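Below sits a lone chain in structure tokens, taken as the form predicted on its own.
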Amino acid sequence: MAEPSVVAAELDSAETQRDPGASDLDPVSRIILDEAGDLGDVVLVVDDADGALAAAALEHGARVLAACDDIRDEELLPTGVTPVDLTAEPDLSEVTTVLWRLPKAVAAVEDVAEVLALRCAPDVRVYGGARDKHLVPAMNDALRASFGEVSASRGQQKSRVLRASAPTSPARTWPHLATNTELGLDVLAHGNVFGGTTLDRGTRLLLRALHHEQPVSGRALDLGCGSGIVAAVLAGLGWDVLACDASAAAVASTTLTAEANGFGIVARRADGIPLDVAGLDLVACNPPFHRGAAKDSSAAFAMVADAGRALRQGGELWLVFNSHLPYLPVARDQVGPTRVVVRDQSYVVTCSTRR
């Protein structure tokens, strides 16, 4: 019989017995735990959105490791959990069960699956869950690149689990490397980095504006650094560059991009700008308007406010954003006088001077 697919025709929702406290779990966490059953002695929780999976594993008496790409998710983990960084290739040899809230990007699924197959115990069982609307067939293929057995669960409350076992220990293919001839840079990126190794249109417009204005060098911050392209360009222009991102994958990618191009960029994982960073001459930012699969500009607004705090008087925030998003009044309010430097059909680049 053919394996079920995440895009199989509508399947009847499976009725399951609920543990006490199940009402505290959202449908994705609930179906992950239902599918996993006996968790075993050592559990790895990946990208737990609210700490609920880790808390449930602790309640079952397991030793719990947790890998959250987003530092904001990591901060919600319960006491007793050991954080690990998957980009650092950690020792997961005792892990026999993985509870994973799948990311939206197929590349991120493939990247993490490689680490799990290479680092976890040979008998590891992986349970990756998501809402049905966020699952695509390519995720099956991404898992099959690292595991010999992959299948999909029945649906439950518009959620589903992809099950993987029998790791094949593939060669590590992530992070990916690409040479950007336009910028003269080697760019490295993990699977969970926005845009991967490519130069997106908004960032291209921002970099052209910065290069055209040729601001005086000093202390600069690439805020929301992603693969590190902006940080690397600023370093090439002579700036002393710090880079920050909430994503562990982004920080690791920026560090690798800096090393590949011979730049001494310091990359830090942080929710916004760390409190000990101040007196900056320049902040450059292509802010996110999604968090995971959901549209959310609150982080971008907070980043603008952080720039207002961290810039010296007269320092500049260079921002690029989709033209329909309301960042212009926020920049004026939180930073200071703001001018539109350049715009095209989709994006606007602004420069705000710290009052």
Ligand SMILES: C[S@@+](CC[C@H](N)C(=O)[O-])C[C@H]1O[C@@H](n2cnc3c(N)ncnc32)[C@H](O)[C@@H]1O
Second form
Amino acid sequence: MAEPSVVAAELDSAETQRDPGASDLDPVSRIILDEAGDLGDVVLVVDDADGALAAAALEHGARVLAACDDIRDEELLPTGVTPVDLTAEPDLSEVTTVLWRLPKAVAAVEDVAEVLALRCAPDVRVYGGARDKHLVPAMNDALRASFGEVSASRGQQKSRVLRASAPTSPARTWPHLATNTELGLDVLAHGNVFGGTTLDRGTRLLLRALHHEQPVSGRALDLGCGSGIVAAVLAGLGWDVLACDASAAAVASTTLTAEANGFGIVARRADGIPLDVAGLDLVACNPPFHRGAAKDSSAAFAMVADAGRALRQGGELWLVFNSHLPYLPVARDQVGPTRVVVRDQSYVVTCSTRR
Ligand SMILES: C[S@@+](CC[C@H](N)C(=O)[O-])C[C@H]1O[C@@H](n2cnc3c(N)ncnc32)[C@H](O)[C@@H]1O
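Structure of the form predicted in complex with the named molecule, given the form predicted on its own:
Starting with the chain above, the whole complex follows.
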């Protein structure tokens, strides 16, 4: 096995060239499968973006488990795959090969690596792939915290694989817990949660505005709940709170944050607002501005439209967003009359009343 200190950025000169027309697979899935070789009998696919890794493993004849943090990725998995939730400490004892599209956040690599090392078979081989530009040296360290052998592959089509084997028995360090003294809350977060246990600056502005302006009653939704920090503040103010997020890590974290603070918040994994949710009095949202590594406002626009559907007439959508983003006209169009409640140098908080 190659020296583990070798990292992606240092390996650019070792790039190997492939015929780009050799396969329909995207470069990251391609190199993961090339590196893995023989897949063995039981394969775990983690964060497959388009179902391609799972399909390849099925074609190989393996039993395939798949863990997708994002529900939108899970919906693209081929039939015949068994979904698993890594935040629920699943039984992976028969898994000997892991095909993993590495997340952008090092914390998420560390969190998932712990689960893999603790739950998979002792002879498991892990192949984590990503575009070179999304790999950082700290990912090697994150893997080394849970595996005895870690090395980087040669580059291929500007992509690379970090290989890990020989799981140690790491202590479970995730989810992280932090006490937010400003809010008087214990906040728990898995590695793939936006902002971890910290309070985002935009979220702080939103919470201050909500605290000052909202009457305290009725059913509220924290849309895109992350660690559950907004949901917990709303519950503390007296709202009956539902929380939703596309991310399994976010839903698990929100549930833990709610429990740690003694709140009965229901957290659900969903792309936007589930269709059976209606008649809400309040939706509060700090919407996503990227998906994975790519900047993308389409989910945010869809979430605003969902709020327009799920609010009762006269109900309110409270949004915080970066001032340069064009959400205000969308809120006006999809929900109703929209006013700016407060703004600072970077963020604006708006309140839209459902017409
Ligand atoms: C900017 S973060 C806000 C997190 C948290 N509310 C806070 O203020 O710290 C946006 C959240 O939206 C979630 N998200 C992204 N796309 C989504 C979708 N289509 N449906 C539901 N949640 C989504 C992300 O997983 C992320 O947790």
